[in-house]
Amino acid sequence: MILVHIDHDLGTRAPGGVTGVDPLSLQALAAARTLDDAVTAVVAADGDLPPAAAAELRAHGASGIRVAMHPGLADYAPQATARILATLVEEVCPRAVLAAGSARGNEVMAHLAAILDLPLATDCTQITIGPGQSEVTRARWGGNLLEEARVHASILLATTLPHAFPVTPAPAAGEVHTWTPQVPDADLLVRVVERVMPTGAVGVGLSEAKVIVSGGRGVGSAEGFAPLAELAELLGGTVGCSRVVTSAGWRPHSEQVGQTGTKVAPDLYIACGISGATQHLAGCKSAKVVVAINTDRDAPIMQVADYVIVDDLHAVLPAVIEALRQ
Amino acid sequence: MNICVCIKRVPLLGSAIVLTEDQRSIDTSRLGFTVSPHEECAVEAAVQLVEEHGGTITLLCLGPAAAVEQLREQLALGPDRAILLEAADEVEPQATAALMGAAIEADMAATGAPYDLILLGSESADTAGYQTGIRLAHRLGLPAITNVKGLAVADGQVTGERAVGSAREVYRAPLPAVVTTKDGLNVPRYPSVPGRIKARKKAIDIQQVPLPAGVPAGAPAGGMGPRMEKLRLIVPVSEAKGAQDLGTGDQAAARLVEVIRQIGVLA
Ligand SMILES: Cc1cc2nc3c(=O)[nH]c(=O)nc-3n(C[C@H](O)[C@H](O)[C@H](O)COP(=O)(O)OP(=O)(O)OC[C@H]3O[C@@H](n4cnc5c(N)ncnc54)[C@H](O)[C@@H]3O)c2cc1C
């Protein structure tokens, strides 16, 4: 049997609409199905699993659903969730425990690994399990490098790299079993105590944007971003930038694309005055079309671009804006 | 406040990754080294907290002897002293947390000054396991708040904020605690010349660490307890796109507008 930790926002989401099940957790479920027919989805929450959420898990291959109900889980509590998984691991002795390679999935699994004193393979793109040992391929360096590793453990703990395992419908029985676990207070110490919603108008988020006009050191200054912002607006997109730009304080970090910034997947990524360091490319390699505007023909970004303009961005961008306005 | 900040020396990758012949490491012979932006932000946060509350900052690094270079760079920004746990090979997260935990306990016993806060990056730039901070917290019996882009200390409590889309989740824990930080928490300062000069005289305590039994780095498997064994590294091949040159100036601008129209992103 494989256990799959299902992240959710059942307790906090606005009523109606989506089921509250984390879409990336469905990818972990998909990965589990490639390893075993018996796949148990584990949900730790403060109340019953809504029927729509149970149906979604069933439709994605959960042959069993275990719901741990605890009043302390009204909002996300990583260590308590891991403790619940640890108790279940002892009870059912699974071959593996999987979760999404998201901030939360990796966090819960790291707690679980620490509790069980087992290795944890994060951000896997491939998984095979055998008796007493498993083999994984996992992402390093924000996906710029892959590692093949053998995990010597009777239970494999792993998380799945986002979008490495496609979600396909796979109806399964998925009978729901609910239980009330014991959770020591110390495990509930760290949990979400408050949510701060953004004030004022929120523009298009980087990760959802269809068009990103991104600037690097070549833009030269905070003021230099004016034509980038104007072009982004004309195209219904948003501004992105490199780390050099955020460390100089020209733009906020929420706009940084890359390994330690945001990973983006727009239809169009216009890189202006960005050299294309691996750590930057780690964030924009899922862009459908890349246009690079750079004075240096040999800049690495020119190798990964679909279209290049070898020229000063400050000459090109105003001309593009003017042409678009006509 | 006594703060310990854990940092890791990593290569400053260029535009292409070259592996060593055995394909188990990155060929770093032509590369410089640095620490991850996540950890730069952890150091900056510690410096700001000590500016506000007073206290001392100790840097802790598990890595090769050459990591003294990264420790000096970070010492130039304000931390008081550093401890280097010297390990030649890559050490996996279980062992890293065990070694750092033991070093932290020994250091607190020796100085008589317990740490209020232990900061790490949310994940290392190179191996990216997302677990060392949490394992360290369990090892030390402390609460862990992770992935923070906002950090404050007041009344014996630490508050951490995590970004979720454009919203923020707030976490709170009593001190002492472990907190892992993310790039964007702050804008790290640049070192000043006096800072660099002072850093040269700051103490770096270099300790040779015996790898704990059960998890020797690079040792063959079998009877060693559960562990993850690196087999080889692979550089994913990205297909050369053969970019189309749109020319320069107004001509390029006109052609780019055509491309934009073709893609269909214009409303
Ligand atoms: C662990 C780690 C994580 C990192 N994470 C990130 C990350 O998330 N995101 C990120 O971006 N970086 C990240 N970095 C930093 C990264 O290594 C590079 O330093 C950074 O991406 C370079 O930014 P840049 O391209 O703007 O600057 P540069 O590399 O300096 O490039 C500037 C470019 O602008 C061009 N140029 C100059 N003037 C003009 C002009 N007038 N018109 C047109 N072109 C011009 C130049 O030819 C050059 O190619 C990380 C680094 C490390 C070590």
Given for the second form:
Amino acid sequence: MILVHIDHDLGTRAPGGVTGVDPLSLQALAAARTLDDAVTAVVAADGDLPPAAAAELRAHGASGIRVAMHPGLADYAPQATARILATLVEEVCPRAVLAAGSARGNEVMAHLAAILDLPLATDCTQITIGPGQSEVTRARWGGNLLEEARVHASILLATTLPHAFPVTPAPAAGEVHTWTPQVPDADLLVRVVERVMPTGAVGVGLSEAKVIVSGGRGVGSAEGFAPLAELAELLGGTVGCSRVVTSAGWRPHSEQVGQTGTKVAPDLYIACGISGATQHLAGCKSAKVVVAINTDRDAPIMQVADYVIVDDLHAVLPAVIEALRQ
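Starting from the form predicted together with its partner chain shown above, please give the structure in the form predicted on its own.
Shown below: the chain alone.
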């Protein structure tokens, strides 16, 4: 059996068929299916799992669903979630515990590794489980290096590199079992207690976006992002940015694409005024098509883009927007 930690935002997302299950967790489910036919999805929440969320987990290969219900789990609580996973590990003795290699998934698994006193392999692109020893391939240095490693442990703890395992339908029975865990107060000291959305925040998030219009230092200012936002709206996408932009305070960190931001895999990534530092390329390398607009034809991002436009973005974007409106 493989346990898979399912990250979620149940109850905090917009209505309209969105289940709240983190898409990256579905990728972890896909990875687990390559290792074992028995895959149990583990959800920590403060109430029953919505039917739509349960149906999505079943559709992606969960042969069992365990839901830990506790009032303190209304939102993200990493140490408490890890404690619940540790309890299940002792109960069912799985071959492995997997989670998405997101900031939240890695944090929960780090707590779990500390509780169980076991090693943790993060950002895995390949996994092979053996008796007492597993072999993994991990992405290091922003994906510029692939490391092959042996993990000596009776139970493998690992996270999956975002977008390394494609999500494919794999219907399974997925019977839901709920229980109320014992969660020490100390495990709930660090948790999300309130969310305050930026004024006017609408649209799809970076991780789900099919189109991302991203800006870097070359945009010039916070006001300079207006045409990027207009283009993103026309294309049904969202706005992203580089780290230097968030450091300057032009855009919020939630929009940062990169190794220390969000790793994305849109159908189309339009990079405007972004030079293409290694950390940024690590975040957008899974995009299907990259279009780069930059005055510097030798910028690193121009070497990896599918299409390049050597020109001033402030001249190019208005022309593109006008053409789209026509």
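Nothing here was measured: the structure is a model prediction, and the numbers come from that model. Positions refer to the first chain, counted from 1. Just so we're on the same page, rigid core means the largest C-alpha set that superposes within 1.5 Å between forms.
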Is Glu91 displaced by at least 2 Å at its C-alpha between these two forms when the rigid core is overlaid? no
Once you overlay the rigid core, does the Cα of Gly101 travel 2 Å or further between these two forms? no
